[in-house]
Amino acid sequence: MTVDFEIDENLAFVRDYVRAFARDTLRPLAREADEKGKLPTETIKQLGTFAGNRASIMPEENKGNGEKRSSIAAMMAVIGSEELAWGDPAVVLNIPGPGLAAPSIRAAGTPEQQKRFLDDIFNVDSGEPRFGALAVTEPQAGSDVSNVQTTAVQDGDEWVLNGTKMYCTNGARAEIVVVNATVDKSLGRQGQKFFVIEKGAPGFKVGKIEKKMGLTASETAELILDDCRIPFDNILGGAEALEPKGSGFKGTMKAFDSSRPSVAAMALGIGRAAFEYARDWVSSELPMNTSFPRKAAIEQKLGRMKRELDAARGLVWQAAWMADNKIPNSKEASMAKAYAPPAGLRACIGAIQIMGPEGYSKEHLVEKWFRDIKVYDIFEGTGQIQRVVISRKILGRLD
């Protein structure tokens, strides 16, 4: 298999466009958003303008119209994700759009569902910012997604859902939330399906808003489904999802094969931000009379940070390239997700160590990036779960 990492002019344009936005808009908002724990509504609306511009340059398939996937959609996603997170990962999560609802809807939804649920979210000209969300984690089912207790029971032309979801990004303000629930416990994992809950659905309640160590400007909500009623057609995949070979646990989990490289790319972006900040600090602030052993140690640390981040990018791009070329990439997506967040975390730790007390100070952003990046090794499947997926794919035991 030959992997082509050539950046064509389209990808280069997207990278440069997003990089400029991250530098000029996101980075200046980072500290205030972190301290206040939120962004003003007007600022979110301004971010919506970017979302509209971004949607206009996205491949058509990414807009939810069900047409053939562009050959650079996944590469565009990971390149853009890295640059946005380099600007600020928490502010990024306030950019209006379908968020993590999109991969599940694209992976398992019918063409009609893709158009119905995603087109409206991308319509930023509607005035108010609009968000989508994915709710999978439960109090007793975190990384083990197959252990979810939320149930879905058909009642005429509706589904009735009961359960509790946790740590849902943008869950309280989302127009649509994709949730997984079990329709038949006797079927095990195959009895698990994905559903779209629309804002205002009867029995859909928002619980507490989490207070977190990092990504403080990002809303993370508890969602309660108390006899929540949704239309029958809101099961992803439609009626065919209920057939024996319909989109069950394995089918819908393939959505993570496209989202995990993007999450890994965000971790890479945070680590790159810390590396570049420390590198520039050394160039401008390190005293000229610094001892040779300390200079050598700093050089070695910077070199190691750079090597690991570049290696992470290779894994991320490989997983994205395979997705764009319709090559199964579960193992590669998990490899990227397992490697990039720890590499980014080590870069953040290294930056603090290089800068010493200044790195620990809130006068610099490296301490914030250190707090932000840890969760990237947790959500979308922990590093431990990724290593299980990798080993089982190597041994041919994932099924």
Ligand SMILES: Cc1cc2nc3c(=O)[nH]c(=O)nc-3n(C[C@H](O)[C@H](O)[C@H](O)COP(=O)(O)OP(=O)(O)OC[C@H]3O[C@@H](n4cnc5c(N)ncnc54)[C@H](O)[C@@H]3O)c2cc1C
Given for the second form:
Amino acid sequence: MTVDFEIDENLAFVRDYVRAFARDTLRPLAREADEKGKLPTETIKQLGTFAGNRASIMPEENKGNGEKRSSIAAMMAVIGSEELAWGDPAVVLNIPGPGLAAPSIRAAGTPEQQKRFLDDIFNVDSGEPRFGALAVTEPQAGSDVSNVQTTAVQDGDEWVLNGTKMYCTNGARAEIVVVNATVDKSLGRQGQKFFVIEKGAPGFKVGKIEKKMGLTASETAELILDDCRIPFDNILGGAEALEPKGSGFKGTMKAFDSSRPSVAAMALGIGRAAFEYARDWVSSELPMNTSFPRKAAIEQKLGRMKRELDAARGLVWQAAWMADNKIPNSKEASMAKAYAPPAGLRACIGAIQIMGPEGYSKEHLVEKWFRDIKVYDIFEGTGQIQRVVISRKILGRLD
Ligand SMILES: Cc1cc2nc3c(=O)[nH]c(=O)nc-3n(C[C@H](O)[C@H](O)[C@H](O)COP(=O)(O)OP(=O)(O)OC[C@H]3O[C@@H](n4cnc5c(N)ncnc54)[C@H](O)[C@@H]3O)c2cc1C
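To test you: the structure above is the form predicted alone. What is the structure of the form predicted together with the ligand?
To see the whole picture, the full complex is given below, headed by that same chain.
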């Protein structure tokens, strides 16, 4: 296998566009969003317009309908994710769009469902900001997805869902929420199917909104399904999903293969933000008469931060490149996800260390990035779970 590290002019164009957006729009909103724990609706609408412009410069095949995705879609996603998180990881989660609903709808939805659920939500010209969300985690099921307790029972031309979902990003404001539920407990995880719940569905309730140490401007909600009724056609994969080999648990595990590299890229973006901030601070603020041992320690630390972040990018790009080239990449996606968040966290800690008390002060964003980054080692599968996936793949114990 060869990996080409040269990015073509399409990717470079998108990277530069997103980088400018991150620098000029996202970064200036970071501190206020963190302190207030949210963004004004007007700002969210403006973010939607920027996102719409971004969508309009992308090749046609990268928009909504996932039937014909371009051969650089995954690379575009990781390069864009790194830049956006560099701007601000919490503000980014306020950009309207399908969010984590998209990979699972693309992985398990029929072409008609991809069009129905995604085209509209990608269309930001329609006024109000619209979000999508993915709700998998439950009180007893996070890492162990197979233990999901939510049930879906067919009743005529409807499904009736019951259960509780936790920690759902953008769950309270989402127009569509993709949830997994079991249609047949006796089948274990093979009995799990994925469903799209549309806003306003009877029996769909929002529970508590989490208060968090980081990503404070990102909404994280509990969702309660209390005899929640949705149309039969909202099962991802359609009626065929109910056949023994129909899309379900495995289909959505496949979605992780495309979302994990992007989540890893976000951690990389936060780590890079901290590294660059510390580097610039050293250039402009470190007194000329700083002792030799301190200077040497700083140089060592900056070198290690840069080395680890570049290594993380290598793993992230490898996983994305494989996805674009239709090469199975579960192990590589997990390797990127296992490596980038701790590397990014070490970069944030390194930046605080280099800047000393200034790094701990709210005058600078490094303390915020330190709080924000930890969760990248938790959601989309914790670091421990990635390591389990990697070792099972190496030992051939996971198909
Ligand atoms: C800010 C935030 C946003 C989130 N957004 C979403 C979202 O949009 N949608 C969604 O569905 N979920 C979301 N989550 C939930 C997240 O994906 C889960 O918290 C995560 O998967 C861990 O699951 P858990 O909470 O059940 O923890 P547990 O699975 O109970 O894990 C607790 C600890 O035990 C470790 N552990 C568990 N099993 C093993 C094992 N076999 N080997 C070694 N260690 C193990 C874990 O690594 C972890 O450290 C979000 C969480 C947060 C904090």
